[in-house]
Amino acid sequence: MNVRGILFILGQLLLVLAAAELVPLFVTVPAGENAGTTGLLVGAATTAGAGLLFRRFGHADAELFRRDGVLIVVSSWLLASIAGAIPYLVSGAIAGPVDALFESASGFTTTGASILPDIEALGSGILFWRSLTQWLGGIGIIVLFVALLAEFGPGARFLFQLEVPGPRSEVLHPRVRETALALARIYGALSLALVLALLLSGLSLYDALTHTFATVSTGGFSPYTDSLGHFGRGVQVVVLIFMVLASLNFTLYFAALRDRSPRPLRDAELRTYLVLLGVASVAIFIDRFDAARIPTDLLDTAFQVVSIASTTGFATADFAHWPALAEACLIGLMVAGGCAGSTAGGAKVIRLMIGWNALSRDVRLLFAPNHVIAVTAGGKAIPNDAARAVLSFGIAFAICWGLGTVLLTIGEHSLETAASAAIAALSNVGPGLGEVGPNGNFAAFASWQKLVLVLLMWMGRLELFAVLALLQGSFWRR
C-alpha cells in the first residue's frame, strides 16, 4: 500500500475543500453575520492546515493501485464530512460534534436528511455552505479532483469507477481525467440551466443558487424548513423536470451531443426509470383520489414520487401521512433509486433490471435445464461475473438495511420509523416516514445511532463495496 501516496492525494483534496469553504464568505460578510463567517474561515485554514500537512508526509509522484484506490475514496468522504462539520461547530449554528458530523455527512452524501428543526434559525451564509457540500458531493468529489488535478497514475481509471455511480462505470474517453472533465462539463451545464430557469421563475439569486446546488446533485436540502413547499408551483414544475434529469444517467448526454442523435435517450435503463416514474405516479393518485383536490393532489403526487425515486428528498407535501398503498410505493422507490451514471442514490434501476433478468433465467433452467439462457439488460447478454456482481449487492444492500433498522429500533422509536430511515441513509434519499417524515428531523436519535446512519449514507454513496472491503482483514495485509 503505497501510505506516501495516498496522503499526498488526500492533502490535494483537502486543500480543494478549504477553498470552497470560503465560498460562502461571499454571503456571510455582506450580511454581516460574524458567527457564520468565524466559522468558515476557522473551518478553511484549519481544512487547509490537515491538507499541507498530509502533503508534507506524502509524495508527489507515487503510483495508485487498486487498494490505494479504495483506500482513497473512502477516506476521502469521511475526511470531507469531518472538514464540512467544522464551520458548523465553531459558528454555532450546531452545538454537538456528532449532529454536526452527521449533518455535513448528509450533504455530502446527499442524502439530505438533516437534525435541524429550524433551519432558518443557522443563517444564510452556513445555509449556503450546507447546499453547497451537496453540490460538491453530487458529481463526487473523487471526480471533480480527477477533473481538476493532473492524473493518479495507474490507479486512476479504477479510483474514477469506484466513485461513479451505478454497475457500469462508462468510460468515455481513453484518459480518466478527460472523462472526468465531460462529466464534470455536463453536471455544470445542467446547474448554470437550473439557476437561470428558477432567476426567470422569480427567486433570488441566493435562492436559485441553493435550490440548484440541491437538485442537480439531488441532496434535496433546502434553506427553508417547508423545503419546496415554500415556493408556488412554477417553481416546483421547473424542480421536477431537473430532477428527473439529474437522476439519468450522464453518460447518455454525452452520446446524444456527441452523435447530435436521440437514439442514446431510447437506452433501456432510461425507458424501465420512466415507466417506473409513471406507474408510481398514477398508483398514488389513485390511492389518494380527492375529486376536490385533482390538481393539487396530481402536482404533488408526482413532484413526491420523483422527489423520492431520485432520491433528491424534497417536499411539497406531508407524505408520512399518506395511505399504506402509497407509503409502500415510496418506500418502494427509495430502494431503486435512480440511474446508474447519475447523482441519484439507491439500488439503481439497471440493477433491477439484471437481477429480473436473472432471477427469470434461473426459473426457466428449473423446466430447460439444457437451454444455454444468457442474463440480458436492454437487450445485452450481461456477463456472469456482473450477474453474480449484482446479487451480492442486492445481499449486502438487504443486509445493511436490515441491520440498520434493529438497530435505530432501539429507543422507543417504530419500526416505521426505524426502518424508513435506514433505507433513506442508505439510499441516500433524506426523509423518510414516521418521526422521519418530511415534518420531522432526525434529531431524535441517540448520538450512537446517529453514527450508525452517518455509516449508512457513506456506504450508501460508496454503494458498499469500497467501505466493505475495508473489514477484510486480507485488504489490509501486504
Second form
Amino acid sequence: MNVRGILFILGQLLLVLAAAELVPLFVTVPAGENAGTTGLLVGAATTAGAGLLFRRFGHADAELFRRDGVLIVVSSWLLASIAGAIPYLVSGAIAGPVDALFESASGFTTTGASILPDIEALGSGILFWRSLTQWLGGIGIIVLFVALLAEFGPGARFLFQLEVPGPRSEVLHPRVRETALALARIYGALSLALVLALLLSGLSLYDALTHTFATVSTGGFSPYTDSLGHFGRGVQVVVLIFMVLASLNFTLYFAALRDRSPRPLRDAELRTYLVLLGVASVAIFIDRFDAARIPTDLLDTAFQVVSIASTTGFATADFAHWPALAEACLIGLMVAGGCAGSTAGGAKVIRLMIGWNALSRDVRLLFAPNHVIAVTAGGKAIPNDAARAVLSFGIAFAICWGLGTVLLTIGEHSLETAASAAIAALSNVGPGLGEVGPNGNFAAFASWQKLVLVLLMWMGRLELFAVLALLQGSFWRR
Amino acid sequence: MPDLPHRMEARRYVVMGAGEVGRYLAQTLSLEGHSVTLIDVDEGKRVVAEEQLEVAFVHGNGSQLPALEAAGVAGCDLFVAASSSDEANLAASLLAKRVGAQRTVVRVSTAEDITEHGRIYEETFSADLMLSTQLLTTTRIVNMVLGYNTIDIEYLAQGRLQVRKTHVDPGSILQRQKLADVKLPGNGLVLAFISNERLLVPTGDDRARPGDDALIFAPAESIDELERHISGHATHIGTVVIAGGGSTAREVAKRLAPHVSQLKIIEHNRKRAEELAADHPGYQVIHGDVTDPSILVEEGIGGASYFVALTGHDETNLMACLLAQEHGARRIIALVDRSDTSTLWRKVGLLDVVSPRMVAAAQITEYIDNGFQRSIMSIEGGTARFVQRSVFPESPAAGATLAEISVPRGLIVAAILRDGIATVPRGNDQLVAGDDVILFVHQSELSTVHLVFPGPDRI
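What would you give as the form predicted in complex with the partner chain, now that the form predicted on its own is on the page?
The next block holds the full complex; its first chain is the one shown before.
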C-alpha cells in the first residue's frame, strides 16, 4: 500500500472540494445569511486544512497500484461526504453529525434522500450547497478531479473504471485526461442547456441552477419540500426530458458528436431502457386509471416513471399512495436504474440484459450441453468473465438490498418502508415508499440505521465491488 | 479452354513453393511443353521436381534475391508465388518484378486480403493477379449449396461492390425473358452476356442464349439475392451443418448464413468454438468431435440439407462425411487437401469434393490460357473493363442525371461512390462533382470515357 501517494492525491482532492465549498457564498453573502456564510467558510477552511495536512505527509510522484486506486476512490467519496457535512453542522442547519453526514452523502452519491422535515428552513445558501454536492458527485469526483488537475499518470484509467457506472468502460480517448474532459464537457453542455431551458420557462437563476444540479446528476434534491410539484407543468416536462438525457450513456453522445451522426444512438441498451420506461408508464397508468384525471395522470405517471428509473427521485405526485402494482413497477425501475456510463444509479439496464442472456444460456445448456453459446447484449458478444462479473454483481446487489432491508425493519418500521428505503439508497434514487415516500423523509430511522443507509448509498454509487474489495482480507495483505 | 495461338510458343515460368499448388501447376505447364523452374526452401523436393515433374529445381528462399536470380526470374513470362507464407509470396512478387519478371501471380490465404484490400496489395506488391485459395474454395462450396453458377468474382471499391461471372442455366429468367422485362432485385445490373468468347453489352431487347455466361453487378450485400434470382434456384435451404470452425468454415458460414434457416458448426477445439460463438452469435456452435456419431445424431444430421466437412484434416473429413452419409444427411460436401485421393472419395459415394489447391491451380492456368488476362472480363483479351473516374466540377456529367448523359451502349455507369457508400444508380440519379464513378466500358468505347468523364483513371 502506497500510503504517501494516496495521501497526496486525497489532499489535492480535498483542496478542490474546499474551493467548491466557497461557491455558495455567492448566494449567502448577498442574502445576508450569516450562519450559512460561517458554515461554508469553516467548512472550506477545515477541508483545505485537512487537504494541506494530507499533502504535507503525502508524496507527489509515487507509483500507484490497483489496491491504491481502490483505496483512493473509496476514501475520496467518504472524505467528500464528511467535508460536505461540515457546512450543515456549523451553520446549525442540521443538528446531529449523523444527520449532516447522511444529507451530505445523499448529495454526493446523487441519491437525494433527505432527513429534513422542513427543507426551506435551511436557508437558500446551504440549500445551494446541498444541490451543488449532487452536481459534483454526478459526474464523479475522480472524473472531475482528473479533468481539472491531470494529476494522475496512466493508472488513472483504473480509477475511472471504478467510478464510471456500468460493466463496460469504453475508451473514448487514449489519454485519460482527454476522456475525463470529454465526459465533463458533455455533462457541462447538458447542464448549460437545462439552465437555459429552465430560465426560459420562467424560473429564477437560483431555481434554475439548483434544479439543474439535481437533474443532470440524477440526484433529486429540490430546495422545496413539494419538490417539482412546486412548479408548473411546463417546467416538469423540461425536467422530465433532461432526466432521460442524463440517464443515457454519455459515451453515446460522445460518439454521435465525433461521428457527426445519430447512428451511435441506435444502441441496444438505450432502446431497451426506453421500452422499459414505456411499458412501466403504460402499466402504471392503467393500474391507477381514472377517467376524470387523464391529462394530469399522464404527465404525473410519465414523470414519476422517468424520475425513478433515472434514479433522480423528484416527485410531482405522492407515489407512496399509489396502488400496489404501480408501486411494484416503481421498485422494479429502482432496481434497473438507468444506462451504463450515465449519472444514473441502479443495477443498470445493460447488466439486466447481460444477466438475462447469461441465464438463458445456462438454461439452454441444460438440454444442449455441447453447444457453445456466447452471452450477448445488443447482438454483440460479452466476454465470459464480464458476463460472470454481471451475475456476481446481481448476487451482491441482492445481498446488500436484503441485508439492508432486514436492518432497516428494526424499530417498528414496516417492510414496505425498510425494503424501499434500502433499494432507494442502494440505487441512489432517494425517496422510497411508506414512511420514506415523497412526502415523508428518512428522519425516523435510528442513527445507526442512517449510517447503514449511508453505506448503501456509498456502495451503490461505486457499484459495490470497490467497497466490497475492502472487506477482503487479502486486500490489506501484501 | 480455347486453343489460342500464344499457347503454342514455349514460355518460361518460375513457380515459388513446391506444395500442392506449385507442383500441380509445374506439372501442367511442363506437360504443355513450357520451361518451368520450381523454387523451394526444402531441398527434399528436388527429387520429385526433377524426376517426376520434369522441371528445374532451385533450392532457396523465393523471397530472397539469390534464389530468384538462380531460377532465372529475369525476363520470365510469369512468376507464380505459391508458397505457404503470404508475406514471402508478396515480397517475392515485388522482388521478381524488380528483377524483370513480366508478370506475377500471388497466392494469399485469407479471403479478406482479396475482397477488401486486393487492389492495394496488387499495386503495392506489383502483382498482376492475386488469388486466395480460401476465397476460391468458398465460392465453389457456396455454388454447390445455393445452386449458384458463379465462375469468378471480382471485388471493387474495397469489396463494397462485386461483379460476378455466372453461367446462365436453361431455366434462368435471363434466357426466358428479354432483359427489359426482367425485374432485377435490389439494385443489381446485368452488365454483359458472354457467348462463344464474345462479350455483348445487352440492350433491353437482348436475352441470354443457351450456353451463355453473364456478368452481373451489385453491391456486396445484395449480389447474392441477384444471383439467386438469376439462377432460378429459389428453393429454401434448411439446416446446414459445417464440420470444423476454421477460417474457411467462417467464410463459408458468412456467405451461407443469410440463405439457410439454421447454421450449425461443430468444432472440437473449445477455445476456437468460443471465439466463433462470440464473433457470430447467430450461428449454433457445437463443441464436439465430428467423428463422434452421437454428436452428429444429436444435432439432427439426418434432417440436414447439407453437411460440409471443412476441418482441415482429410482423415477427419472423410470419417465425418461417411458418418453423415450413414445417418442420412441429404447432401455432403468435403474439402480435400490431397487432391490425388479424390477418386477414392468418389468410390465411397462422396461425389462433391473440393480441393483448394486444385481450384487455385486451375485459376492460375485459366489466367495463363486467357493470355494473362484476368478471366472475369478479359474474354479475348480485354474486351471490356472497369474504369474508375472522379466527377470534376467542369465535367459534362457533373450535375446531370444518368438519363441526361448520353452515353453509348458500351459504356455503363455501374456505380457511384459518394461519402464512402457505393450505390448502383438508376436513370434519374444525379451525378455530383466529387463523386467517383465506376464505369463498365466495352473496348470499343474506351475513347469515349474521356469525353464524358475527363480526368485520370482511378483504377
